[in-house]
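The data below hold one chain only, encoded as structure tokens and taken in the form predicted on its own.
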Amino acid sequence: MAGLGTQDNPLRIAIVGSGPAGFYAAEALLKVAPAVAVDMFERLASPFGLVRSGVAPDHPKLKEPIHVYQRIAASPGFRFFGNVTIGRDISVAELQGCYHAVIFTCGAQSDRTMDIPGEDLAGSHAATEFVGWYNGHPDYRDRVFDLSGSTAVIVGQGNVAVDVCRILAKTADELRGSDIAAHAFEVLAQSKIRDIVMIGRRGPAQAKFTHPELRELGSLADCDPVVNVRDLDLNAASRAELADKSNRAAQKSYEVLQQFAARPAPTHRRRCHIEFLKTPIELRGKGRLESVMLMHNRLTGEASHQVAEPTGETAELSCSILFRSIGYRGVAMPGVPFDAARGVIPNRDGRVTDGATTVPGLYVSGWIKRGPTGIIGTNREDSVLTVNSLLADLPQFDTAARPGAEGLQALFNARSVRLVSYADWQKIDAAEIRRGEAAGKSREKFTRLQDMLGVLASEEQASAACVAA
């Protein structure tokens, strides 16, 4: 390791972000040698990123990777520093001065907009906000979603869009017992939404949802999936796409849509309409959303390269709330190059670049590296590739010892940063589980930072009282 990797001079790496990409990067680093020290920084007081705050509360199995991350967090050489915003509390330059390298794994925190008139009307929302709200993310705790109307529109046809449909469609009894945030459960239990319309600009062969998630819309207690059989009449290029053996997942989704279209007339209180070849071109309303203007599309181009072109035919759909779910994008961080067009940190093989120049000591993994693609497990391979690039660069590293987080402690103190360690998080975690048990749930999340810090203050007071006694 060119002078690094000894007990006297461990290779010190900072990871910014504590989602899947961050933990998998830590795992790959800690496997290299015993004298690697990994410090993970997270702006929230809780770790695990979208596995905690993005996975739907009624999908607990998808949160099982947290058990892997807990084992990684228990590894010698790993430390967690929550409630630290890099770029605000600590600059990237200050971080670089204390570590041999920094890996950014901070994900895609923002959403893409539709860029159409009326998008800023009350009642028009990003799916990101809604998902964060019902998952208890502190950033979205105080968002307000008016579910007093009869029709909700979801723009986009990925799995996040399906999650939003499903949460809106479920009864209170179906949501009860999950780890859905209490404030969200109360609002959803009183929802007057009856029709949920999920719209895609292309056809059923190009939809991005996966068939297991789609199939769930057909097994809800009080909601029928509705698909117009005419929408499943594919053009030649779409038929060729589905015939491609490498596109088996889309074929399975198409079969589920065929099953939905063959079902008898809806009988339940709610209906989830899945519609294709439509693009919102304007949101309308006096002060708040009342309707969405839709352009009908046709597909043109060769198989696997089809685009949606407007036909000129429009239709107006009344609705009181709309969620856009058309993609995520990263957010620029002060002191780090950023590709605003793609919403990622520019890089080659995980090495951060500034134009044609590689920035020494800066690396990137996960969605902020490649964009919002893949599933949770995709981040493991991606992080391993980034770590391999870092290890290949070790001969060029400055071998001088770095202090790690100890070198930042004075800055934390001067800037009144209340660090949350992994041991602190475990206390918060245990308190959430206790709260959940009292409510008949797997956990009841704290949705405000002050409440999390209050748990720690109570623990500290109790410990002090025991010592005094």
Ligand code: NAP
Contents of the next structure:
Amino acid sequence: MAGLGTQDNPLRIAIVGSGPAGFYAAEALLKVAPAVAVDMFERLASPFGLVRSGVAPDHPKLKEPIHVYQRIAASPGFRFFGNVTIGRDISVAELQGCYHAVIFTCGAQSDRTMDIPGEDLAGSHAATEFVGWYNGHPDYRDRVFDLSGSTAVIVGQGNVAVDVCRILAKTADELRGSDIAAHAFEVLAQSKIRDIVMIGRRGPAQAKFTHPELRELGSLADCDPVVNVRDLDLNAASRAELADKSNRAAQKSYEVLQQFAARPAPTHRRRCHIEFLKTPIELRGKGRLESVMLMHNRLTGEASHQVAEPTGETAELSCSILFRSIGYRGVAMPGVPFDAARGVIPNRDGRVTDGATTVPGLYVSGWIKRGPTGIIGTNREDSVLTVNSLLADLPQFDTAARPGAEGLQALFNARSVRLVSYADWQKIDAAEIRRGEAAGKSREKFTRLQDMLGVLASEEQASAACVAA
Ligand code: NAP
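Having seen the form predicted on its own, could you now give me the structure of the form predicted in complex with this ligand?
What follows is the entire complex, opening with the chain shown before.
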């Protein structure tokens, strides 16, 4: 039997999920390990996770890591298997039988809820669904967002909340030319929303958005940012937080908020109000959302550990649509331990754990490992740490050769799984770019699986016709 990590017996790793954490894990493995074969499985027919379906369409620079992922995908030893749902089409146990190790990089596919009365009313949505909808994610293609009212409320003050505010605030001309999904552009272009209210439960010193993203709200074509100067009064603990040199980013955001508060009265068609120290306690409406009851808060606790405490004072805000933007949440993978309280796969240094024990051969990276925090690049460091753990464990691995995806072929056939290879994806990608050119956009995404598979079917027919001719 050839040793593990040789040409005859390559180290075979399955990666589940094709977002940044998955590609950075593949990169780290292909760089470091001798004779390694990486098979990446993705439930959609398209790769790149939230870089494709989470990054805002008007932020094309943030999508540049895709060029890096394209280079990784071209590496010898890398294969992509799209349109396969691990845990449904193929079980984790079946996957484990074909690989020396499995790395889960499946991200955080759901979102946190507010758990308040009325949260299920029509007009109350998760920001993550809206983001998926305007980015052409097939799961959210048929969602309906009614923008016929005048006021939209966004709960939470992270960068996702800012993205949602900005997309709602932009004019059709500002959105045109981006790779926003056509169905979303049509609805947004007709939007009657005039007031966008972004609400934080804590104060301006604790907001999670970053200053470049916040600043953008001040340079929109037809929307003014509105901040009440009284909301910028800080208690002693918040002043201490902003004075902390390690908290420069929050200080910069605070300065942007001060600039917004000092602006003259709004003149544009839309306004984006940034409000603090309020928590929704109930959504009200007869059959659909009509208003949100807000509890006013005060901050208590030590600097950097301040929490929002209700004051007892409430206010009712009329609104026809509300987006909770209070964080993504991981989803359990059948057959893998799950920490339901945190929405992550429990792990130590990327090794999956079950209570006090480590589960041999299972690893994790990205948001499903550490929770939904950090920027795209954070996942690189995270995946390198996980791969280092995996490589350190190699002496304990069973060295018997594994078949990789070839060992799953009979199951794919029996279960009618129509795999999408990387070459297939490249054809879909090229077709999206061609569609985009016709519409003056960088790409026009396919938003339904059957349309993506349709591209492949017509290419196959065309090449069959060529051969026949
Ligand atoms: P986030 O940054 O964690 O922000 C979540 C927000 O929700 C915070 O304001 C938080 O307030 C609030 N919140 C949480 N639970 C709440 C509750 N029960 N009631 C009311 N408010 C609540 O999450 P995110 O905006 O989803 O972003 C996720 C990650 O993606 C972040 O790391 C973000 O920076 C990144 N991202 C980056 C970009 C970009 O770089 N342009 C764009 C989008 C996302 P507390 O602070 O009080 O908990």
